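Next up is one chain by itself, shown in structure tokens, the form predicted alone.
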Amino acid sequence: MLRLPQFDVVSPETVPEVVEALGKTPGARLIAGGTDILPNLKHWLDQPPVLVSLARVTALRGVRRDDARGVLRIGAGVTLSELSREPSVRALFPSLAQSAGAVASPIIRNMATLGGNVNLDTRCRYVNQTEFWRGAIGGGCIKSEGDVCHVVPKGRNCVAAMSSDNVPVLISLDATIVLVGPEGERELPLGSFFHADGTAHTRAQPGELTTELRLPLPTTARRARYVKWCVRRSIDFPLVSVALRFDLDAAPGSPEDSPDAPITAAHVVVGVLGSKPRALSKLGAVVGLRLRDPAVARAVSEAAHAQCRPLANVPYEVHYRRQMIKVHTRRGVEALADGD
């Protein structure tokens, strides 16, 4: 049996009270659904003196369309089950509903929150193990008790993988993240919230918490989809994940809104590579083509294969995972072309 370390728990009711509680005790950590932090505590990867529970902070819940800002506002405390079923999300951002519904199992989705999934800790086959196991490989690694990366032995940074299902999709949809801390509120593009350091992979400042995600409302027709590959669909983190979005030359809901409308922009974000997702570049060749054109699936899947090189930070051989990126990207585009 894996035992938890000792810690206190406080349960504030407002966002300012959460910020105050975080500031009172250095090393305090947030807990919402607990599906990420509790396993890490059981593996003694973290030993915070205090957990600040968000369970009673009602301001973090709910989904609201804000036409004045032109965004859909999703509270960080919305569970993944709620997100996957939310009518406005399913209508406006179907790839996000799809990714939220693809996380783990129904029990996990009923507990896990969007804010927790966005701030999901990075994972690696060498660190997400028991303390005894980590000690058997020579004193852990950069992310735990040691100073060596077993994935890139001569590397100076941790390359543990960002395995969130929802983050690549949110980045592909141009989401912004809202954080509140001792210095007040700030908003930044979610794509710039992450950086390539597995030990501190987000740009959240000490004492900050995520309060909501904001997604710009679509102004043109689009087709979007999330595809992932994992071994056990109801349990495992993704080993490959791809978020696809194609903007079309048509108004949403118009007669021209179909896969036969010309593509005006392509957005593809790949996850489970390193500590941050990768947004593909050089996709201009598909602009002007139709989704039903086989050249689109071929060009996008080849670009994903050329630009993405997985590391040996999660199970399965890296060359096979790289090939799976190409395969699942192509399948995702073909499904969109078929109207799925």
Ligand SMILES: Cc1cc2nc3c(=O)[nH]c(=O)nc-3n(C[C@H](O)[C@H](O)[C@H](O)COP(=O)(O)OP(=O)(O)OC[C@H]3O[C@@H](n4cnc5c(N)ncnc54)[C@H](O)[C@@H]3O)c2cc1C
The other form holds:
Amino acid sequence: MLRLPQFDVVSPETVPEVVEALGKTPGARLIAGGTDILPNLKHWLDQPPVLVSLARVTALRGVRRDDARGVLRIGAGVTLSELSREPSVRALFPSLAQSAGAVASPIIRNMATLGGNVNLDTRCRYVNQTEFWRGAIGGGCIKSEGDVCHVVPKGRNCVAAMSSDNVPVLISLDATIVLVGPEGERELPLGSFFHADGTAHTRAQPGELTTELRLPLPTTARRARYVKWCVRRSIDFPLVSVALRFDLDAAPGSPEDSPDAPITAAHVVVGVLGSKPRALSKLGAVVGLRLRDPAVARAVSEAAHAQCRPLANVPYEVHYRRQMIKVHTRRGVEALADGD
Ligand SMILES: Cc1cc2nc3c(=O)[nH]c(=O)nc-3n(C[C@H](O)[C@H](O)[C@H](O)COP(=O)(O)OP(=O)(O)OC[C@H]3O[C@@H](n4cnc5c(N)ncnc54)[C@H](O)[C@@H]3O)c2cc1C
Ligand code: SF4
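Having gone through the form predicted alone, I am curious about the other one (the form predicted in complex with the ligand); can you provide its structure?
Everything in the complex follows now, all chains and molecules, and the chain you saw is the first one.
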């Protein structure tokens, strides 16, 4: 049996009370659905003296359209089940409804929140193990009890994988993240929230919590899709994840809004590489082409293959995963071209 370390739990009801509770005890950690942090605590990857529960903070719940700001506002406490079913998300941001519905299993999605998913700890085959298992490989690694990295043996940094299903999609949709802490509220592009250190891979400051994600409302027609490859259809974390978005030269819902409209921009974000997602560059060659043109699927999948180097931080051989990035990117673009 895996035992939890001992900790206290406090359950504030407002965001200022959460900030106050975090400030009171050094090392206090937030818990929302608990589907990531509790397994990690059972593996003794952390021993916080206090868990600050977000379960009673009603201000973190709900999805609302804010036309004054031109965004859809999604509370950090919205569960992934709610997100995958939410009509405004399905209509405006179908790739997000898709990625939320692709996480784990229905029971986990009923507990898991978007805030927890965005702040999900990085994962690695050498660290998401019992303490006993880690002891058997020479006393853990940089992210646990040791000082070496088993993925990059001469490396000084941890390169554990950012494995959230929703983060690549949110970045592809130009989401911003709203953080509240002792210094007040700040908003930053989600794409700049992550950095390449698997032991501390977000730019959240001590005492800050995520309160919401904001998605700019689409101003042109677009086609977007999330592609996830994993061993089992349910439960498993992604081994390859690709978020695709193509903006089209047409007004949303107009007669020209079809895969035959010329592409005006392509946004492709790949997850499960290192500790931060990778937004592909050099996709300008597809601008002006139509999704149905096979050159689009070819150019985007080749760019994904050229720019992405998976590491041996999650299961499966790295060259195979790199090949799978190419294959699944191509299939994703082809599905969009077919109107799926
Ligand atoms: C069997 C299994 C399979 C899984 N499969 C997947 C998968 O396929 N894809 C995937 O993406 N995830 C997967 N997960 C991980 C997890 O279920 C989800 O990522 C989930 O969305 C985490 O949300 P939570 O509310 O449960 O987070 P919690 O476990 O409560 O918290 C996770 C982390 O986020 C922090 N946190 C929570 N809320 C906030 C907030 N508002 N502000 C700042 N920090 C916060 C916590 O302190 C903690 O560090 C899986 C988990 C399990 C157990
Ligand atoms: S990437 Fe290296 S340091 Fe990080 S968890 Fe894996 S083995 Fe440990």
